[in-house]
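One chain comes next, on its own, written as structure tokens: the form predicted on its own.
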Amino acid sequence: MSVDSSVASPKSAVNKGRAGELYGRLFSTRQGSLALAEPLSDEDQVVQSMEDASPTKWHLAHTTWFFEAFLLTQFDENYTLFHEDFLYCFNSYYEGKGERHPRHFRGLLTRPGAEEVRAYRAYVDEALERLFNSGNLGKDVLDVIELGINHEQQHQELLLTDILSLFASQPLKPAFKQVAISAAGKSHAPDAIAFDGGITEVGHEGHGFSYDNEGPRHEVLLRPFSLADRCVTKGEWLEFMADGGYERHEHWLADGWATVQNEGWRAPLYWEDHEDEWQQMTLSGIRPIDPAAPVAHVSYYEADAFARWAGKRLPTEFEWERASQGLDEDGRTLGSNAFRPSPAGKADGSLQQMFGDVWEWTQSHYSPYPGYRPPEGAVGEYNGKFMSGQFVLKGASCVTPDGHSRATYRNFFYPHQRWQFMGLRLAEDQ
């Protein structure tokens, strides 16, 4: 995504150093969100498919609210709110920023309309432009801007996964974007890549942006282990299903088995059995299952059960991070325009698909690192207060914005959730 040509250049002084770099990234990201929403009708943008998802219109407004609530009202004494009620409508979970509209009722917000939300974005973008040109760009301001850019990138991914959830629930099964689908390929048998044990450092080193939950950097002790060189495929998942994977309790954690029974799971989310042929709802509409592509939209419970069935286990987040050291962090993410997980390449003795295609479940509970302290104020609610009952995922997905992930990135979800592009890679002890 590039900076929209309609955005004026800031003063030459702003064009230098970190401020100039953030200026370009900010308005490129802001335009990128609108570009993702462009294929959607205003009706598409207001509906909420389930409590975990949010309407597109809400994503566009909330990411704008973030800059208004954490930046403009704090650092621009001349800023006037676009609409005072928007502080209530588009706050997500920040208790320190006041009351908010209930999450599960976001789809009932028919007002403001999509057109007014776009006007809200334009209004805040103009204020952000003025802030850059004002010269009031101390480190505290730039830090919030950078956090806001990364926050909006997270919501770009959520926007796409939430649209997939919505379109999957529609009888017409519409496509968000038509993408050419090549013929189903073949996947190589997974190779185990071995790694020595010992003491290793994990966590962000402090150079460049990171979320607060990625630090402090610290030492961990690892036993020798191996990782599969690629992600688990849909073809392998079909074998799991054929062997009674969803009917055999011995593979499942107790909570997982209860969830399978209560929810009636018999396949990954968005899989549909059409006359004894499995197909899957994608961002390009209903498509045949590609057995060589990574399986996606599976919960932690399903990933753990598959690993047990295969006689393996899920890696820890520290094993995954150790294995990723030195690898290219550019993978098949949003810029690839695939909008779906793609098959791995030929076996070459190295780890593939580590950054892109699907987020990879680990067996690590999402908890604070030793010495972790959340930032002060409402921004400290961003990550820390969710460190309970969730599991860490590593890597990136096919709809993660380019450059958004890194080896130390800690995504996290509850073990029953599966509407994101979630997959797995197998590990074992050496």
Contents of the next structure:
4 protein chains.
Amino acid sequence: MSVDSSVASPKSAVNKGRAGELYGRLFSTRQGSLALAEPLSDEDQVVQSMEDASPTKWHLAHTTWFFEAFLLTQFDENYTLFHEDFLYCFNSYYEGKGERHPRHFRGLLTRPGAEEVRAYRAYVDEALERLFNSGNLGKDVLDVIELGINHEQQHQELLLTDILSLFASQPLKPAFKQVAISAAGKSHAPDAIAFDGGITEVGHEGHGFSYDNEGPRHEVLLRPFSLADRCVTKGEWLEFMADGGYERHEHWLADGWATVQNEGWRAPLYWEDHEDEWQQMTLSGIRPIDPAAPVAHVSYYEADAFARWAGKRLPTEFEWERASQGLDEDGRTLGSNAFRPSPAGKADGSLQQMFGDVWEWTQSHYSPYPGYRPPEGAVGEYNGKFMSGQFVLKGASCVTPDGHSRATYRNFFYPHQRWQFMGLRLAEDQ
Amino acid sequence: MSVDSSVASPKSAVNKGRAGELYGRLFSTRQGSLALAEPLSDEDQVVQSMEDASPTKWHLAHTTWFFEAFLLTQFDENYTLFHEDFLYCFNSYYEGKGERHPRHFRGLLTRPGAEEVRAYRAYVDEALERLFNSGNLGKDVLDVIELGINHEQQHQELLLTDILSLFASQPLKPAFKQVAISAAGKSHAPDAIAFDGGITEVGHEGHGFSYDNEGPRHEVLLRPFSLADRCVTKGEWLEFMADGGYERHEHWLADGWATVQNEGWRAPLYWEDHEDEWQQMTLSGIRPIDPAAPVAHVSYYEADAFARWAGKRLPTEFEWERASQGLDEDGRTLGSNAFRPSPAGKADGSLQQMFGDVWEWTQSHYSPYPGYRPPEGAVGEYNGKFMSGQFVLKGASCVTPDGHSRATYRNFFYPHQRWQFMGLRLAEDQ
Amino acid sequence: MSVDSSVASPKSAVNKGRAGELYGRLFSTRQGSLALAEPLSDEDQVVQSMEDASPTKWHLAHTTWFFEAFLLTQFDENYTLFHEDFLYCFNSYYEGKGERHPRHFRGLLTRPGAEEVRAYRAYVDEALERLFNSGNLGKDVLDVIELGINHEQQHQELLLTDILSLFASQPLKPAFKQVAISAAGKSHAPDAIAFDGGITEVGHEGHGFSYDNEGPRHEVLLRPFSLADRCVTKGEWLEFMADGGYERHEHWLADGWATVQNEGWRAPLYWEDHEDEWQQMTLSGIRPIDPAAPVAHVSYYEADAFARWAGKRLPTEFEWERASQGLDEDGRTLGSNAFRPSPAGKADGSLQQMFGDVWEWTQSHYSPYPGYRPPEGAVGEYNGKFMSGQFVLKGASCVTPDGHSRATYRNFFYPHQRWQFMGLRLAEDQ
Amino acid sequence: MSVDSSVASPKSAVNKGRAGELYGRLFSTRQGSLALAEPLSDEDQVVQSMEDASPTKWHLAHTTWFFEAFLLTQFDENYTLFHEDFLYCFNSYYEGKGERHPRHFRGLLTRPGAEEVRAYRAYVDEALERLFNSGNLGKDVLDVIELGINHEQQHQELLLTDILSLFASQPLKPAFKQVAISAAGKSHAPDAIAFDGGITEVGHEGHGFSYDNEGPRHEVLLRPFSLADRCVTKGEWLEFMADGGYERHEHWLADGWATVQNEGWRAPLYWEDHEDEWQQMTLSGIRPIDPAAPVAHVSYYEADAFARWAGKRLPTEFEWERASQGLDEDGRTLGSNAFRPSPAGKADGSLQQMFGDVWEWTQSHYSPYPGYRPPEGAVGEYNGKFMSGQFVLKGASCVTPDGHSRATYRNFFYPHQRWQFMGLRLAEDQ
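Form predicted in complex with a further copy of the same chain, following the form predicted on its own:
The next block holds the full complex; its first chain is the one shown before.
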């Protein structure tokens, strides 16, 4: 189930440079998606647990549709669709690509079956192989391929969080993959790492892949601040709960407090009150709470309330990005095969857990950078049209594909959502 | 896929009399359910199209649960549950059997998988076999077995109507089973068959199986009436539509008119407007409308509006029962393998299509008969607790298992429901 | 606030016979509606507490609209509408009278103001006066006048139940009218009054006013039964509650049990748990529960559950009508100025409280009588189009205008509704 | 109905300095609220048109409650509550002040009546008068008084927008106040006024009143930009509509597009399609569209879509504030008695309509300024707890009380809301 890291090569002479590199990444990513679905039965792959989530089969088909819709039908004039109706079935939200199957009915699609979707993938993979061998590999083509790889990586993460949502909703609480977890001690007390203020540059500088919403690179003005060297832990969250965190309105945003009341929230998502202790549904089934591990599956509302309770605040996206500059962008992501956030190491004066374990809520609403313009055409719907009412998360999680994130990456979700591996790190004014 | 009619025999000497007969019917019914699921993939079997419907796998498991919950755990002290959690997973609505998985989440149960449910069925079938061989076959035991057979037959019909609902909701409109349908001419003009009034007995007389809600047998007072010799056809329904049937409030009950507005009804369920003609989703996929065949998938509201438009009325359940007395109770049911309602034959002065093709709405609210008392215990929840707000349907449909219905049978649904094979036959005062 | 019983006379010579009698009843009814609104501020009269209820002002206007729409614009060619838009504003549910203001927005109509609605009433009253004096008083005219009187009486009852609903929803719990209530002892144990079975006639025989749904008169076949000599009391209801009445599913219809769960019902409507005792919101404000008085504001579901708990059942509408034949149809209705149901008298071997105190739920779904046809035109929408999913109530309540009800009267409501003065009387098979 | 500008004086010697000034403003504001309610009947004042809006009477009572809850009960130990239940009835959203009447039931409060609410106001006004005369006028007291004045001014604006909402929902479309509107020609073509980038200070500097959310004052970094010299007009909006503005997804944010579909938006709120022309419900009743006047009653989604269609963008809140620095903060607000936004004057190279006519949407999500901390206690709930999912509007509207707004003022609403006088002004990068 781990992503195959052996780099394949296009059969032609284009195996050098960007095309060669993309060729390898493309097919290892394509293979990686199938690997993630392997532990699942065809039945597991068809069901949708809630409107925010999608079935595994749909993820497998939609990421394939993406290459059909944005690449093969655009750049390969000999390409024949695998099935005409799939354009309708597996479009997600691209209005520019025509009508589509409604999101909340994705779980009704028992046909095409998982077997046929795998055939669809193989068919499109062959067409991609042919495209590489055709020599038609201009920048516009390679750009779409790179976008398609990154797009599929995002769906790999969603596939896993959606399966967790599905399995958590079932009486039998199945495990996606059993992973041995050694008992961890308590985490170290958090250290505050200080940073200067002043004008600093943020946003992607343009070398290598990035999404459109990461630019344009621009200057921002920061004030001195500090960031905790690690994420908030489940042990700390238990203290918040014990101190009436979910019962005291004064910690909460008004919309958050209303959500707590309406939804009956009393703990993070997937936590279950087993009389004498809290347990948690994970990708490895029901497990005891590990107090040293980062808390995950908390909404923005909860993260913000926790920070207020702690007398601190969430960082802005720019503070987080500034603090992460120069850090190694590798972390405990999907390739670590943990399938859960892991405890921080010993305090060492540096920021830990920045690119792995959990996505970190920032206090920044998701808004366009100065001068931002989405690209022309349907691909312009990828990011820009979601810039209202959501918040930015930074970093990466334990189920983010390796190498997918970076300092300028802007993940975004609504403040009530919590089915992703979402946690937090505290900040303070200096 | 047809129900195996070879009558098996219990291995012991109990193959005579009622026990022997039930033994054969039990296992052919059990096998029949599996046969119905055969054309379906495991994926098809897990999904729930809407709250009224249930997944195939759930039907297969629930009918098995019924024998566990009402028979094996009650009468076989050595019986060990196949899986403790299944008591929770596969209870439908029996409050007396404890907590249960919520109805609208039935489609989330990817585990147990279809394979395990088949193992569950085999395990319970073996226990049933052992029970027969144990000689513990008192009347109470045999009564539950007979109830369990009839219960499973009802779910066979639901399995098919629920699969139709699921397949109709999908863009690819799959077929459950392709059946060749020869083009039919127009149906004959309906004849009115007259019946006298007076005191007549209705309700089950007590010999042979019946549900509790069919009794006590009692006298009712009828006035002279007539019944059409056949069901209303799709051709007649097209006339109703062409005459503004769905646009003219004066035909409709107030609740029906509100439903027409809220749901945007313009035709029976599963009818699709294909520009130049109406087509219909069937168990054999999308098909042209056959004007000679009985209309199906109409709600009580629509049936009542049609009758008013036609200057007639729906029969009462007692008129229908009176008219059917003495008729052959065989009709075009599941064993005919048509999977759709078929046109009536030539007019011959007798009532046609009474026990097959479509269930027929009556104008009778579903209420208890005088002196009715549900049985003690959870089995008493089978019928009695649904006696508010529903209407009685009589007869049988093209997907009712053979021999399941009878003149006293009372099927019941809410007036807005229409995913069953529901149609109508007109009545008049004499 | 009591209805003025002085019989006025038309100024012309038509003061004899039916016209004369209707003249008196019409204007005393019209005046009675105003009298009921007198204790209310204009503010009280404009607000709608919930979709089932209507504002007082709307009742005053709609009953006036009825005379405009069905009488004056039909039979007086010189009649000029008071205000054209009122046809739209104050139509209730008559599709045949054109578009109308949506029911759930009735409470938004601050204009026309209460003052203007009173002017509207006066304007229409003058036109009615003129009509009487015109001599144009054929049977068709008088029939509509009589229907209009009865219609307005129904709305007088609704006006009071809707005001109770409004006042109960407010923190200050205002009283409509303070009525001194002397403490009552316990009620006598109920006696069962027995009745023979056999064929009996029910339905209105055609002399005097009746609604269309009370006919045609026809024969029904009854079995021997008995009726309790009084209604179920609040004291008995407290026993039901103490015995877990609202917590034990086995007493309840499935739809009722679902409603209990969804709505959190634990007592009749308007009962409030004041720590050490139950109190009740009434038209005289918050009052202690009177154990001897009939329970009111219970739904069909609750009435049915209570009867099952008590080992009895609800009567059918025909049993109730049979039992009431020959009884005095006067009872403690609106003219008694109690504004609440009162305790029964001492047991005397006769049926008490039959035409007053509370409407009594029967187990009969509201269905058409054999041969029933609604009248032509919009007036045909008065009763017939509601014949699905509702139940019949018999008798009259403490806020039914005097003389409005009779043995054949069929009141009807949905089984979940309970804001009317609805109670029950138990029946048994003999 | 115009606000009384004669400055009253406290009877003691405190009529100098801040106390004296606040004394005058307090009572003229208090009187101003009553003046606004004068054209309304008591019925008009009790009804709530939708959950976002509140009844006039509630506004009158709640602004009075504010002085009770935050001033009199805190600083006047002899103060006796007018009515204990009013603490519950008229709390808006202050969790720290205890339980409160649910927002969506505000329109049920027929009691206390309008008369009693006026008495409540007089009672509290007298207590305020006594407080002034008591000499207990420390900074903490005066701060609350000043906050209460500003609070009441905000509710004066809401009172008017809520009445417009109520009147627009009614068939009779009443006018709040008839104002003669002379026909205007077309507006001048918009001029772009350019501004430099660089570091600039924003936020309130601390002299004079401001809300907590306007601070702390801090530096921000801007890029060169330009602002249109006037607001977008209704004429320009008609062009947007004619060009398919509401039908073309490519202009819209995803949430906006979903709202357009779900709500069926085809024009600004209160616009009505009268066959041959668009008309608009206003505080003066139904009026033709004035193409030269600023468009109002558009949501953020619509404003953003319009800007994209126009090839421009909305300004940030800081650009707007920067541009407004040094401008006269007087504009066409409530005192102008126009009750509608008015056309801009001739182009003169300066920014027009900045502090009046319509609030202007900015592209800035409503977030805390660096270092922002809400005050302790319930008053801290005034602004801070709403900082998620809303957008900032700048300026003032035609119904904002005179002198209420300023350059640093941050109004905020959800992106789908449009019942306020909300419009827009376009910006561009330089």
